[in-house]
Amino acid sequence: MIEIKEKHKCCGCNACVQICPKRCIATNEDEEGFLYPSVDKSVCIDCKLCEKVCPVINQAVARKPLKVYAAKNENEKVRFNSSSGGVFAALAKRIIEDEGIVFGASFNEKWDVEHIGVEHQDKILALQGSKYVQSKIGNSYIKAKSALKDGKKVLFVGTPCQIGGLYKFLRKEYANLITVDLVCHGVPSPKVWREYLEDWIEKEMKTITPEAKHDAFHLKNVSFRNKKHGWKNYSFALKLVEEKCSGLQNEFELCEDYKDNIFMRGFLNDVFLRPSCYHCCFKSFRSQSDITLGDLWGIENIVPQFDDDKGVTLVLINTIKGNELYLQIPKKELPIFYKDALRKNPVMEKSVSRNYKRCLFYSNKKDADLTKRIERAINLKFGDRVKNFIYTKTNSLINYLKK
């Protein structure tokens, strides 16, 4: 039976709820706003096919990639509306040719982030561009492999440990199917995202219209990763539609340079990710996943040539079924060396680092300001840097020991 007694020993992938089978695992948001798992021990028969499934009691060994490449999509347009090079959109533009299921992490009409399965090109944009809130899988799993029996070809994208969760559901080799993670920073709390989206929404209408209600804007859009100003100095954008009385509509996008957006600060700071993010067991491609996608930060000192700050996806081949399929979509690429990807991207062998404040972050319940708990968890005096650097440097050795 599945128990989790230490948090950072859940990932959230959701094979144990979908394995069970007497559906009696549920799965319940913490205060942090993460969902993790609960047995109704009443109708639980020990059969431990939750604990079999589970990806962080059963880890997959450390691997290398087989290749290495900088690869742009060919369709300008395509690449735009990706958060890098559009390789992605490739791929699964090639699985639905073969009349095959692309499964991957879409808004839902409440602009949560969950995983989806599509099958018609024009569904793909859903999918595509960075969503910085960890997606709930709900019953993915149990959908792609139904998909995967009747001999359809699935590719499966989601974050290391989505994957690593999805092979352990599957318990044997498929293959029709073909999976995709990508280099992961962590993910952040739904709940922290509801929150904010609600309180930037609030305060950047009342600089459009002050008078307005706030019923009458709805969300059109979310873009994290916008390349309006470029793919390096990307942006956070909002699309909005204010509904006139007059039956009119006016449409507003807001935009705010990811280093002065304080949702992507507290992100890229480490605030609030899913505590398991901080000891991932996922990283050195121990998802086991066919290909590795991430953007390739750094290019204008390894490829040059290839840079035209619109965006180039560093694309990690890991077996040779993720090669047969790279192989078959039309692209821009040139090989690089695997260690001058891993200089910007240390992330895909080292988990990142507990914020200091993380813990001040989530429980400092009297102040209702989002902005100003971030603000306070990141904007550090130099004690707090001086503290912060011991705190990391002693959990990276614990960790270090516990191996």
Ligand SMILES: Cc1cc2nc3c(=O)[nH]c(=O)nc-3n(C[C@H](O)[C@H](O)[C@H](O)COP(=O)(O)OP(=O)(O)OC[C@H]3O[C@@H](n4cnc5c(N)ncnc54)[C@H](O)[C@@H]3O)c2cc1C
Contents of the next structure:
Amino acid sequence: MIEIKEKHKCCGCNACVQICPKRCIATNEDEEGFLYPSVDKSVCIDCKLCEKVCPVINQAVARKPLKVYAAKNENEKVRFNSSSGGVFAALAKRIIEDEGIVFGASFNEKWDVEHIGVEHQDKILALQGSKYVQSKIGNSYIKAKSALKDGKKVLFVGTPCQIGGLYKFLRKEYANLITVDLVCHGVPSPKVWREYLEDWIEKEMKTITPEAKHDAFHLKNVSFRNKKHGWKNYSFALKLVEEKCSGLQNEFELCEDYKDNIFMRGFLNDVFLRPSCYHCCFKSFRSQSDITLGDLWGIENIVPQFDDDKGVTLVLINTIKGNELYLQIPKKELPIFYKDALRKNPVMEKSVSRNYKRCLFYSNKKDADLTKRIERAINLKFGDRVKNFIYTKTNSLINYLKK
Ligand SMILES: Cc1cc2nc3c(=O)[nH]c(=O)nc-3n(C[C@H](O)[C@H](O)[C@H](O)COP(=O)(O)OP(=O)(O)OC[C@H]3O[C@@H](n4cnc5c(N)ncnc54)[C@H](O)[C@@H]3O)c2cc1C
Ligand code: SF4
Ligand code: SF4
Ligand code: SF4
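Having seen the form predicted alone, could you now give me the structure of the form predicted in complex with this ligand?
Next comes the full complex, this chain leading.
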């Protein structure tokens, strides 16, 4: 039976929970804000299915992509609403044209991120765009399996660990399944995301009127990758709406350069990622996905004539099945070398470092102000920088020796 002794050995894919015949595995959020499974031993029949489907226990082998492209969606509006070049939306459209179903990450009514399945073209927009929060898989593997058994085409998109978990859960090849994973930096804590939103809404309301009532305000839009000021210098954008008694609405917007936004700074400085992301065992295309998508950072040096600062997707074709689907979508594309893409995106092969900043952030619970906690973790004092250096190097050495 599954027992989580070291947190970094669970990526939170939920495969064990969904396979358990006794439904005796629950998931609970830990103090850092990540979900982990825990077994009710009084009900468990020790069938070991949960261990058999765990993609961390049963790791796959590393691969190299068959083909690599720089690609853009031909529809400029779709590309604008996507994080990179909008290739995901083109793949999703093709599957839905064939009456298939597309699984991906969407915001729910509380602005948490979760996986859902969509079957209509007008629902693709909800999946478009990167949400830099770990998405809840819930029972989407079960739903995908049921659709596959019904003979539907299924496109399942997620982080490499979510795709790795799906394959282990299915335990069988399906000709009608196509999987797409993302080049993955790591996933931030859903709890930190919730805290960030609450803090921002609270502060924003106070600037409007000190007596502001919570229920008069609601969040209307969230974008981690707004392209208003370009794709390379993207913005983090939130929109808050105030419902007036008169029936009128007031809109308040936050649109910050990603380098200035405190949540994005914490994310990109690896302050509150899931522990498994610092020891990711899905690097080098181990998820077994058919296609991998990412941002083609560095395009201005690889093929400058293809760069218009509106977004280019890095497309890595991993299987013949993936290639067949990719050939069917309309797009603008150019073949490129894998080594050129890797230069600006080393996370394809290497995890980010678990560092001292993270310990500082999570140990500093007395200070309620999230912004200050993140700032303190990022802007380390000299003594802390030395400790961070030693901590990071020691961790890298331990990891190396463990291999
Ligand atoms: C947490 C995270 C980290 C990433 N790190 C990198 C990186 O370091 N380097 C890089 O090149 N690219 C990274 N990406 C991928 C990149 O941001 C784009 O998603 C990718 O380039 C595809 O762009 P697109 O325009 O074709 O599609 P998009 O319209 O951006 O659609 C992307 C797909 O991502 C899925 N998705 C969105 N958020 C999540 C989530 N939280 N969990 C699972 N699936 C999700 C959506 O369902 C959608 O299917 C990351 C994405 C995420 C979600
Ligand atoms: S061993 Fe079987 S019954 Fe027990 S938790 Fe795992 S899957 Fe469930
Ligand atoms: S990695 Fe997935 S299958 Fe393994 S224990 Fe964690 S949630 Fe369960
Ligand atoms: S870095 Fe690895 S463990 Fe973390 S979300 Fe991405 S694939 Fe999963």
